[in-house]
Amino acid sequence: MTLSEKIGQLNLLAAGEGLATGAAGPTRLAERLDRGELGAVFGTKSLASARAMQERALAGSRLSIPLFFAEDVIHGHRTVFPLPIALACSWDMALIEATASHAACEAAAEGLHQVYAPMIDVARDPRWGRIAESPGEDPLLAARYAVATVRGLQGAGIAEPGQVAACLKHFVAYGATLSGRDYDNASLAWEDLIEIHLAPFVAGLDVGAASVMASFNAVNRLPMHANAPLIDGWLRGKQGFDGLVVSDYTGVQELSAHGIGAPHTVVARALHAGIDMDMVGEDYLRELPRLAVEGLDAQDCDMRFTPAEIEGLIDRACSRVLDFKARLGLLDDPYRGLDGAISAPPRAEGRALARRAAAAACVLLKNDRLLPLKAPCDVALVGPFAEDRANMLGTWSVAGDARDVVTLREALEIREGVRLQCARGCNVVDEAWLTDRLNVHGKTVETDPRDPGDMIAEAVAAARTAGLAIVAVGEAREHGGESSSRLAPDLPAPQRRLIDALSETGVPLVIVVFASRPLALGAVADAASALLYAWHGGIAGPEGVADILFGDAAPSGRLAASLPAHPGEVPLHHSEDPTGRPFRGRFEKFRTGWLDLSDDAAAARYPFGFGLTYSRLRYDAPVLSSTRARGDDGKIELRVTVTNEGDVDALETVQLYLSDPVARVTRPARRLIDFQQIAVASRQAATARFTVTLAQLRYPLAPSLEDAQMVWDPGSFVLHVGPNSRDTTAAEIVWER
């Protein structure tokens, strides 16, 4: 290959934004295509689009090499699923599997051969909008759904039919942003990056995942499109990790922003760290040339290499993508899931998966034994996502369509004997200004321009005459998502003002939130009947709501993230470390209380894993194995039975959890270390069983990255096992060397 071939096959670029779609014409796109100057694009939209480009890359291609296609398949493609924080929340592998293989199958059936995804960015910060597309709080929680989505995606290989390539992202900490700030930096110890962020992708990479994205972030000063030390060091020397490695949206052009040199100083610094394709920018493609005749010499960074050196890394760097092609199946035969071949899956399907994965998502955080409901029944529907559509779909929705979505009006209506009285009550927002802004990628926040006034009384007097009232409240599709920061993660202001004058009026309230991130509640959970937690649930996500509120389904979701009190209390997670001064109920110095917020009020707080059912569960206390063990090798076998006193069957999620009391450094007051789903059906009791070894005794040292150790301390610890992060039962183990 000559240069220029190599470097073009490390340009990747979008499809969309009036480039081109493989039809003839003088865009950026096509004089690529055109010369052999691309390796790769994403965002075509139909299957013939992909293939008009395939056809014209390979007649423009000297080697007829051929271009891999790729798409931001988030949650779902055509048939969109709930939010991944709201998959997290059902807490089953298998569901979460079953929702990736689908989306793979019908985005390998539209051409495509690589999605980014699963995004396992673990999030513990509800202002960062992107937490809408992580699996929550939890490195353990994460790493299980990781390995689910990626088996899901990837099936028996990338190259069979019906299955693409999945890419890990964001790496590495794009979670653990600053002040919930989108493409902000993160500044952790050692010790936190290997245990919580870097968990993830350890368990992603274990079952094969065949591509990484890099993140936007800097981890400790240097940005991760430049971030040698983990891309190169950890993920391809540590990891053995061989697969291909690609630049976020014009992250490699971004680097002089960060502060780290000139264009050609950042390519060189880029492609060094291990970026293999660079992704709209055209920063390769510009500098790479120049770099591989001349090398660099940047002594204001102090980063030098020889033209030489240059040219190997451009070949280091072509070769892992010519090698994602071969896995691909596509060197073959460059048409491989062009040829119309894959049948996508067939729609029902996926609409009935999707009603099912919506109802796991749910999460019950209060019912007043007043659900499941019972038809006949009179109910007034109100709030501004009774009749809701768009954004049902949540964020990153790239291929659904909202005419998809039922409403919850009409999964309502449909039912017999559900008399439904339905008013609007209030907008999403008061602001225009701020509708204006979450309007900005197209109309999804409609807006009343009756009196604010006027439309509270309707929907009072719907409540009044119902004497029943489903309050149907949330955020907007982009009040969450990239670039889509909160100040103050809570029910925006008239969705409030609804639920107040509502709740005076008498009337049992359930109510019913549609969100991207977690928000605090508050006095919406005082005001509350029954309180259900829907998240952006998708094409079905109406429907599996209306399935959870009338009984036709068991709520059996658990919070993947905990929900504060108050949105000042952000960032907020069930693995906090302890401290010399816990708060004792008395005012002093202190950490766990805040002047202004109440114990009452902090008790409105919803941890980790906390989630309700129909039924009434009972745990006995755990039984052990032994109390003790030994060395390597030592196991202990706990089992906890739960029996549901209840008359309705309920799927449980039963917790472990880990304290380390002594330690050579502050561990955190508890850790999940395993957790089982176990059927436990009415008047029954089932049994849990874990088995704990060293392995999850271990936490990491480390003084640097390079000198990382994973190392266990003799001694006592502390299992705590239950429902969720906080209502559990201890038992105190000894391990010895």
Ligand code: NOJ
The other form holds:
Amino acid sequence: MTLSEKIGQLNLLAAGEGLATGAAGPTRLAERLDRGELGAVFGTKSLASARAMQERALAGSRLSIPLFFAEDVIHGHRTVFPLPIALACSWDMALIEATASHAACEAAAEGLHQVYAPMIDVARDPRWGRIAESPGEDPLLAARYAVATVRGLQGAGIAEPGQVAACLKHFVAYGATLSGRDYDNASLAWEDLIEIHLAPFVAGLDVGAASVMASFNAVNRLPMHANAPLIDGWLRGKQGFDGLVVSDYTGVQELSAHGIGAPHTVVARALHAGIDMDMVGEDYLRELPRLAVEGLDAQDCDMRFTPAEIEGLIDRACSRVLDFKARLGLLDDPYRGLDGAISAPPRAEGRALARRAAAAACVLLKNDRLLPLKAPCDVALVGPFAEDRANMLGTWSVAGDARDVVTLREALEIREGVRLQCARGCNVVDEAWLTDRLNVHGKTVETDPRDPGDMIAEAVAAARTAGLAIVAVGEAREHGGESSSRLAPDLPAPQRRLIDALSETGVPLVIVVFASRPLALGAVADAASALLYAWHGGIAGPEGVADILFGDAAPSGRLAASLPAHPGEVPLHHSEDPTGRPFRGRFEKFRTGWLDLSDDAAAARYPFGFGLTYSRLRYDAPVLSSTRARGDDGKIELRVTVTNEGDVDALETVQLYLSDPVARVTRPARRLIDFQQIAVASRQAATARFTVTLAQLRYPLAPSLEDAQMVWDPGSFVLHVGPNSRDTTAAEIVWER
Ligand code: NOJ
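Same protein, different condition: the form predicted on its own was shown, now please give the form predicted in complex with this ligand.
Let's see the whole complex now, leading with the same chain.
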């Protein structure tokens, strides 16, 4: 291959307007294709357009090297499933794998070969809009989510019909961004990087994820697109990853804004770090020809490369791109996936799966014996999301169609014996400027021009007449996702006012929250007789909610991220480190952790792993095979029996946490080490069994990334087992050398 042919392979463009824009003639993309200056395209939107691009690419390439096609398939493709954070709340890995597999098949049927998923950034700050796309706050849950998703997407192999290549993103610690501000940097202990943020990547790589995307942020001062120690050192070197690494959108050129070099310098730095393909910015295309001739001597950032070194790096990146194409089967058949031979799975099958997933993702936070509802009944359905379609899809649903959504009103109306009266009650937000921001990618937030007082009065009257109200509140789709951080992650003010007014009626309220992040619910939780956290549940989100409300599905979801008691109480997670103060019983003022948070208000904090069922589940004391173990091959079995004392069958997620009360360094007060879902039929018992091994006691010590090692300290450990991260029973064990 010539130098320019090799550089062309490293260029990755968005499909944008496709090949031609009407009378305006050829696009930049068409030009690149004709000159053989393109390795792959994302966002094609149809099989026909991908095929047309492939034909043109083959004609433009002297060696007939095909393109591959990629897309953001984050929580479903045409069939939009619940948001990733919502799917994680199901804790049901078989279900998550099934959604990924369905999405893969829909994507493959449209000629896509790679999807930019799973997003496995551990996220602990609800201000960050991209928490919606993440599997939540816990590294173990995120790791299992990574495994399930990669398996669903890639199946038996990325060249198999109906499968696609997964792309683990964003590498790495994008979720640790400062103050939850999108694109900001992360400064953290190497130990935390390894134990919290790299752990899900290890899991995804172990099951063969074929590609990785770099993240926009810097980690400990070095931006990830130039982070040779993490990409070339850790990912390639230590983990042995031999797949493809792509940049994020214009991530290479943004290195200059990070302050680490001029445009040509950052190209050399990114290539050297191990970024094989340059997404959208075309900086590789622009700068590499000259760098390959002149080399680089950038004294301002202490970077030097000879021309031969640059050529070597180009060869390295190009062979990874070609390898990836070979693994996809494209070098044998450039039209693989583009010949219409793969059929999308039946839409009805997708809908049924989406509905099951939507119900499984709902977390029941409170139920004063009100749910499940029984028809016949009169219900006032109020709130700005009662008749919503577009927001239900949630962020990053690029191929979704809001017309596929059945609204909550429609889902309730078709139930026999349910007599509904509807009233909007309020708008999603009141501020015109904020509404404009939320509508920046299309109008999903409507504003009802009526007087706010009149709207509330109408909802209150409907609630009084019906004697029961279902209140559909939450966030707009654009409240979450990329570039959508919120200063105060709570329910927008007009919706809180609506709930205040409704609660004064004394009518029982079933509050359903459709959101993209964990919100501080505050007084909203007090006002509710029943509280269901439904997230943005995809095309069948509201149907899943209706199934739960009327008992056709039993609630089983558990929070994948803690809900703060107050919007100021972030970041927040269950796995905090112990500190020296406050001592128990002293420093009385700080009992809730915050001087100005009352004990009552603190009760609105819902811990990680929490979620109610429609039954009463009693945990027996855990039984250990032994309280002592020794050395590397030691093992302790823990058994816990759960009895369902209620009338409804339940799916229980039994969670196992560990603490290491004395170690070389401070260890988290508890951390999740395993979980298991067991079906517990009404009036029956079921037993969860766990095996604890030494691997679960190990933790990283890392004076630097390169010197990291996994260690453990003999002595006492405490196992905590229970239905969530707070309400557990302890069992002490001793592990000797
Ligand atoms: C930017 C986002 O950060 C990334 O997640 C996404 O895959 C790319 N854009 C492509 O759309």
